[in-house]
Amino acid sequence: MKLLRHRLVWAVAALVTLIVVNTISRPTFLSITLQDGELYGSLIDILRNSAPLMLVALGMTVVIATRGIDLSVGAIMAVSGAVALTVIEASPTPDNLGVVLVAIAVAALVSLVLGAWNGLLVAVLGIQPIIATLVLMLAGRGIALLITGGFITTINSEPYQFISQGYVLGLPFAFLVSIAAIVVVALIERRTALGMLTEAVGINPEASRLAGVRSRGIVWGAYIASGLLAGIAGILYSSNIMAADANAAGLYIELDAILAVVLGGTSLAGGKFSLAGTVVGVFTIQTLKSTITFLGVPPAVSPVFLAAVVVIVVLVQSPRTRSALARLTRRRTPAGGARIDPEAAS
């Protein structure tokens, strides 16, 4: 069946399975309540909590499509949060909306510069992506510690807190930010020629260059986008805890982002990518984390539990497994035991 060969079918199946398991184990999982014009419930929590990972995974998808990888997104999140909170803390009026907007703009600009640094190392200097981004992954948290003076910076600012904890039209503002990012990235990558050129660079960079495609600019732009989206994710994270923790902000989120991209059907070899698959992959991971927490799995054991589930999903999603299932669906075994090929029978 063509359906089984679709890149999204197993990712969606994994997400639906998790939702069914959660619903059976706790019937209130799907219930959503309305209080003071704001929606609450487990599903709403998943939507809100998935926002930082969604932003990082979108940037990671574009980078992976160019045959790259970005291991520095967690460190960029830490730097972004540190910059934003330092600006607000230094102001005598932390509740002023203008101050908060300036802090966000400065943090986003710094994140964009860090992404451009990664792009310079990869696209211009020709350094392997895993090595180039590993440099900032190691140095980024040190930079964040220098910005905060080695301490956890805390603030009290209602406008900044609203970014992750506020509601607009009954929905969490953080979720709306992630939706806006999905729409913008989808419009740029799927409604312009940039998406096709990105895939071309990922499939064969040299052939793309010979065909007149500015592959360096496309790769550089991918890392800039990844850095900017990671910076916005860092703002969401720091807004949620109202603190800049250089050691904990975005810790291991690069692994979750890569996993979400792979679960969504995008190949690490580069080329064709699926933004819809990444969105499904992010929701799958966030739902799985919610399930682990509900089941009472100890924090020390939860990575093992997460890894086991991921291995199962990846095995089911592998090309050989899908080919085997496709062959089974093309054949049927009647009561007599003889195997009949429907195509031959027709």
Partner chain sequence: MTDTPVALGARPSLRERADRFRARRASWIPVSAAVGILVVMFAVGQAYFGNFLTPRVLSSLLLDNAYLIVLAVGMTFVILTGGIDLSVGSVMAFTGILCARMLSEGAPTGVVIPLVIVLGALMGLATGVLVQVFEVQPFIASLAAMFAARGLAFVVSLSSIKLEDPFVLALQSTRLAGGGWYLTPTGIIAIATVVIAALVLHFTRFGRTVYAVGGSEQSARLMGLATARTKVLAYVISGTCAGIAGVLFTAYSGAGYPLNGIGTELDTIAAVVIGGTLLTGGTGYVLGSMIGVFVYGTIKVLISFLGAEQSWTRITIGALLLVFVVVQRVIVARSSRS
The other form holds:
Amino acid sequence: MKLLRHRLVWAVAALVTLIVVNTISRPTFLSITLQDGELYGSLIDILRNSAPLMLVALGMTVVIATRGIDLSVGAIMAVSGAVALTVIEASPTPDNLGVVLVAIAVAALVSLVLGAWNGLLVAVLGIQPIIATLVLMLAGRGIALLITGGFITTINSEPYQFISQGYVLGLPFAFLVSIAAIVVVALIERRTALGMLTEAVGINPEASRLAGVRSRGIVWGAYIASGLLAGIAGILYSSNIMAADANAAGLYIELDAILAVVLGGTSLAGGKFSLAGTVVGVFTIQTLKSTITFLGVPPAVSPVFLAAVVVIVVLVQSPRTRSALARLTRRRTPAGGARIDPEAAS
Amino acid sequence: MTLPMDTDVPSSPTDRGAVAVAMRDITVRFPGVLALDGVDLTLHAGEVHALMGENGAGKSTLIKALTGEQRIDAGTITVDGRVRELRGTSDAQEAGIATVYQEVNLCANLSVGENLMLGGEPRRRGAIDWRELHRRAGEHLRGLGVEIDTRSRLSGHSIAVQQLVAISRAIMQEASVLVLDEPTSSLDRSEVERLFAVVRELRDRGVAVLFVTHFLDQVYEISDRITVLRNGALVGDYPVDELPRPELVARMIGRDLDELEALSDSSARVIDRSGAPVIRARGLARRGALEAVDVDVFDGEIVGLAGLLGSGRTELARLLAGADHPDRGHLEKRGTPVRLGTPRHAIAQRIVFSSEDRRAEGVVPDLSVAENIVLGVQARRGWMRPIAAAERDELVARSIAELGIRPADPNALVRNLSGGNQQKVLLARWLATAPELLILDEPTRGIDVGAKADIQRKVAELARAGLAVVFISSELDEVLRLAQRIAVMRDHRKIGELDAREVGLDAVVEMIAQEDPAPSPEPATSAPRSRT
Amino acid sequence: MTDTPVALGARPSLRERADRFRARRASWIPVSAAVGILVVMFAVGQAYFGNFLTPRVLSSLLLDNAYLIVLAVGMTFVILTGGIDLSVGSVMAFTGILCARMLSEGAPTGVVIPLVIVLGALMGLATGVLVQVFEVQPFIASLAAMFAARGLAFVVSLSSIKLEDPFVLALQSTRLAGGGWYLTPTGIIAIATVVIAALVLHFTRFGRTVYAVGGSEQSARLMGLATARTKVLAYVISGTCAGIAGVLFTAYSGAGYPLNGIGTELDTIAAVVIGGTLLTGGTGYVLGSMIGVFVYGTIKVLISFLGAEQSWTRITIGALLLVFVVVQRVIVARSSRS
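Next, give the form predicted in complex with the partner chain, keeping in mind that what was shown is the form predicted on its own.
What follows is the whole complex; the chain from before opens it.
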């Protein structure tokens, strides 16, 4: 019973169900082959392809924990990719590792600034997060188009391509990037006091203020982190297609990321967050997409399935559904687990 | 002073109007608490009836029972001779009961006229007839002696006017019973006069008015009868001229002497006031909240703030702790001027404040006991320097043991703790920051007797060890037992200071209940000096 | 602020009249700001290019943005209740492609058009029920509808379908011309939508309840108004408008395409906000939203006159949105302090 109440249980159950369905319908799903010291297989593809969403969803988790939301992540991805590719394209030696590193650094810095801009609007000017990040969501792709001069910039750069296609220690480099991001975010949130203070601000902003928490800085930092992670995701995406497509890069990724966070058991109302839950949520969504593709459904139609998932998740979380379920269980156990709340009287 | 607990509900004399509402034996149970215990309330047509009581007395529960927002567990409600089952606000409205709250329940984005007529707009050929709507609205307002432009937006008007509009709407719905739930809390004197003129007009038209307020002057100015509640029980129902103010205050406050063993020596302690005080406030003021107040608190001293709800006691505490910004006045910490722009600044100065609103401004319910306790310390250290696990476990374990927090589980979520234990967690949070001044606003409100005694004992002990404390409580006895000095607050001012060793409950009650000498006090530039 | 009773009958002084005007018409200020911006853009365009304010340019402003006006009208209803509808762009794409496909397969026009509009309304109904009955945040509920409609658009067809139905094409090609000015049936439909919506909002109980819910849902409920029905209906109206916009956009582009309307929900929200509707609900006018769409359209035209990248459109809209949101924030902060 206690296990059933754990907040990860639904997400894990969904993931396991998907894997089982896949394994039954295509037995090769679980098989992983070793070729020239590099691993291949459907699962490996899922791990690699999930990297951009993983980065964006990690940032989104922290922002949502502060009672916020970041709609601009897709646009930041587009800008970041455009910046990186423009730097490489302008260089006479696109295969030079130094050039690629500079391009990555500049793109990351620009994303960080864009995240800081969102944070400024939300934390300092007090604008609703949805609207504040909507501004950049609107303007961001325009900026990306300006950077690329209105074209889809394409490049040939081996070091840059390595980011999405390369292998290290037999594993896709992109997957290792997302692992690194998970570890870094988890260390910063859980090995320092940041996670606890973020949750406190998200759960009860006024109590946190009275306790002396610097909530403005914490909220601002969350948007900066989200911007930076989205920027790295943009680099991964553009490396995968070796092009900066301002219109397609990160399209709808904010919605996938929000969905992953919610699937992982973090409430959109803010407060307690679960990075592990988000990781499971991302893998669930990526597996779902892979399943849809495998089933022969055109990828374009996949939003219908995502819509179904969203509806199921929100219905499960809906207060009305919960109270209906609670009524059912109470009828079964008449003693009832009603929580004693003497304060309700005052 | 005698404090009769008998419930002397009088038989209806002949000169009173017909019974409009009769609530009998109303009982409301919340999990673990009896919020209302067989309470009676009788409203007559054409009278203004005041409902009085301190925090937790059951006033708001009783009103909610009458307005249909709270289901009752036992008892009957009779409106105009018919027994009613009020399942929601619409049932109450249908029965002719209208309510005006402190927070105006109108749509400020719409015009005055529309707010009066929403849901009942006059229509011509299916479309709303705006000319007719404003004509009727204006006519109705003028009938009540209110002249305002019905086409103006409601949000452009003061709260007082908005409340007049809310009352007018209620009357327009042909209400025979009008419930006014603390409508005057944020009004100034002339606005109150305007509101009262309308209330009198309604009374003369035969409306039964139930008036809830914590301003004694207003009760005596407008009410015909007073019903007093305490701890969810009826104390009595009195004609206003048979209940002098000190009697009323005494009946509202009551005394529970048995709860306060072993504290009597706290107020008797002699305080050394020769050095610089821990905090010295001069002319501390905030518009609409507090008129210039002077106050000093010395090492080892407990200063009690006495006064009814809304007297300015909480406002003073918040200004001392940086929770709100003062408009005027200055603060000195141990002789050095300080500016406390935020609670963070105050905590850096070792001044901590525990709010009266435990849920909204105190605990972080979804975090654990341990996290709630270290929150203050951690906030001061910044996020990059987390408290070492060993240090944290030690601190939490010590707090749990010293304050007797139950369950004694550092990982329990605070939302699952009782009110008393939540309060102890908050006290632990503040003590962990090693404060020099501890400001406690109603730390014992709505908690069980055992936890109350624990907290009182702890506060007395801390002060004896040298901590300066500002202590606020609706229960005067508690203040009298703990504090060495009592600052008495009324109408957003400090009206005097009393030495707890020299005075008793009666003197404080008398001071709180005093009639206001000046009918319209301008914001004082300096508070009246001590009267003892 | 305006407690001073206005003496009725007596002749008010100029100052009193100014005060009264302010007290009564404060909510029109953001709309007039949008009109101001539009006028300034017209003036600047005319001064710079000389051939900007021509009947042709102005007529095409209505023609090019007819679908957006209809979407903005529906969005205004939702935002006035304090909600948001992200699904309008994809619902427009879905109804548009479905319309094109059914017509190309020979279904009668008189059946197809009402059918797709009803489908749009049903999508709105689903969103409204999620919001009202299941207490899902409007953002998430309309997000689900957005996904669903986009996916369904691809279910209908993965590629563009050319439109050959003479009636629908006539909506676009028929021109009531005069002195260089012209008006198409699509433009008339857009104007009619605005007029009907304005009348509904101003003269019906439903319309006033929309404003009351946006002002304070709790107060509206305590006043005994039908808040639940009103909120659901607002989403139904938005869905219906998206259905109409689907037909208009298909007529405008001469084809149905499942990728139509990506990002249109953002353009619509931006136009509504620029037109003076507060995102917190309760304040705003469909007329303002129409002005907002014209501001959006004029920015597009100006940028194409300049020969600059069309990407500047989104950037300018984003910047304008920011300015309006910050100004609204200041207004709200000031009014809550008084």
